[in-house]
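One chain comes next, on its own, written as structure tokens: the form predicted on its own.
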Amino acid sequence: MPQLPLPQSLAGSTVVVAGGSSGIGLAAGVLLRTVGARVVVVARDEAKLAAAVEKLAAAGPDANQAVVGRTADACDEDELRRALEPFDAIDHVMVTAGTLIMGPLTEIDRKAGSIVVDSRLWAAYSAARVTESRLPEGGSLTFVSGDFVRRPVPGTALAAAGLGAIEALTRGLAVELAPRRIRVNSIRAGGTDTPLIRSFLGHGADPTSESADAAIAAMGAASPFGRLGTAQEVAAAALFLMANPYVTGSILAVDGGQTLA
């Protein structure tokens, strides 16, 4: 009997989360652990990586065997290849690594803007190159884009272009890898309460402060649900995309209807 396309079917699978030390990636790792998946977390910051591994180990069974942390810059293909070399078989890959650069056309030059391409597009592309030979039939790659693709605001043109490139890559790789039954999808996240968003609001030094909370609340007030999404709500979509063997080339919006407002 074929596996049911439910998150529980991910039990026992090995999932790489590149950029999994915080935000949506960390939330996905926690959810994956609760359904019994083995999680390999890849991140650049060793301290944040160690804290993430500790949190993931406590989130599910078999703590000593089911969580592995690997230090690497996800957009550096050579580093990523070395980090994942010990893993002969990988069932699913999620890439949340990367940052965004925002600002007006007059202030963001090519050197500054290249960070978007390097940290977002090349992280996704490098992960695909490094892992595709180890993914089985039914395996998957899941990327993350954002609502700026559909609804840019002033100062987000370059960010929107970078996120749009992720979606184009998703569709292109879905076609290329379909003969091997490897699936490629993206989550188009709306405004989400993550450390990255809080840093853009000027509260990176103390993301749990009352002023940071107030800024997040104000940012979400105009959305249909009156709030931003949580990292866990966005991450849950990744488990759906990994578990459903008939979904590929899809851009799944998880935005609380923000593009409707």
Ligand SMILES: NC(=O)c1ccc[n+]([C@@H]2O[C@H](COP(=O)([O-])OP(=O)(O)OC[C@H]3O[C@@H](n4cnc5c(N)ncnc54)[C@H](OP(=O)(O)O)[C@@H]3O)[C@@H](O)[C@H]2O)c1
Given for the second form:
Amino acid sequence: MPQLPLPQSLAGSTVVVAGGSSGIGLAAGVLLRTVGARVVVVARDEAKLAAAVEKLAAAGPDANQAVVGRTADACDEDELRRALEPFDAIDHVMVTAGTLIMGPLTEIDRKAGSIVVDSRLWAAYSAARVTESRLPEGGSLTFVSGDFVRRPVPGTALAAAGLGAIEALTRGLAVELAPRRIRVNSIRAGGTDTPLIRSFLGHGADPTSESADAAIAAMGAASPFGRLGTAQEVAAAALFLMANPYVTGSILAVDGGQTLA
Ligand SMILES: NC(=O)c1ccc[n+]([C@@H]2O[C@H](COP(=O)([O-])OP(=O)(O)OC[C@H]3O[C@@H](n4cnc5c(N)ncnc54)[C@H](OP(=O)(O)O)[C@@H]3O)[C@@H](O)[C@H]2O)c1
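Mind pulling up the form predicted in complex with the ligand next to the form predicted on its own we just looked at?
First the chain shown before, then all remaining chains and molecules of the complex.
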């Protein structure tokens, strides 16, 4: 009997999460562990990575065998290739690595702003190049885009361009890899309560402080559901995209209707 296209079918599969030590990627790792998947987490900061591995190990079965942390800059194809070399079989890949910079045209020049495009585009592209030969029929790549593509606000033009590049890459690779039945999709996340967004709203203050909580609440209040999304709510979409073998080239919005307002 064919596998059901439900997240439970991911049990026993190996999933690489590039950017899995924080926010949406970490939440995806926890959900994947909950359904019995093995998780390979890639990120740059060793201490944060170690803490994430500990958290993921506790979130599912076979704690000692099912979670591996690898330190690498996902934008650096050679580094990523070395980090993932030990894994012969990879079933699915999620890339959440990406840096955000916001500011007006007059203040962000190409040098300062290139990271917002480079970080996410080359991480996604490198992850695709490094893993494609190991992905099986039905395997997948999942990237993360954002609402700024649909609803930019002043100061987000470059961020929107970087996120838009991810959506274009998604559709292009989906066509290219379809003959091998490898799928490529993106989640278009709305404003989501993660350390990344907190570091912006808290203006450099402690991201767990009450003022950061208040800033998060204020930002969410303007949206149709009156709050931002959680990392887990966005991450759940990744499991759907990995598990359903008939979904490819899709940009799945998880934004509580933020682009409607
Ligand atoms: N939160 C939102 O509201 C929102 C909305 C739309 C889109 N997004 C996008 O969704 C993605 C995830 O966001 P998030 O809020 O979960 O961010 P986050 O909490 O800052 O997590 C980002 C993760 O990516 C890793 N990372 C960053 N650059 C990397 C690189 N070059 N190589 C390897 N790992 C790297 C970080 O660890 P290290 O720094 O240790 O490497 C961390 O584990 C980002 O691309 C973001 O732009 C977020």
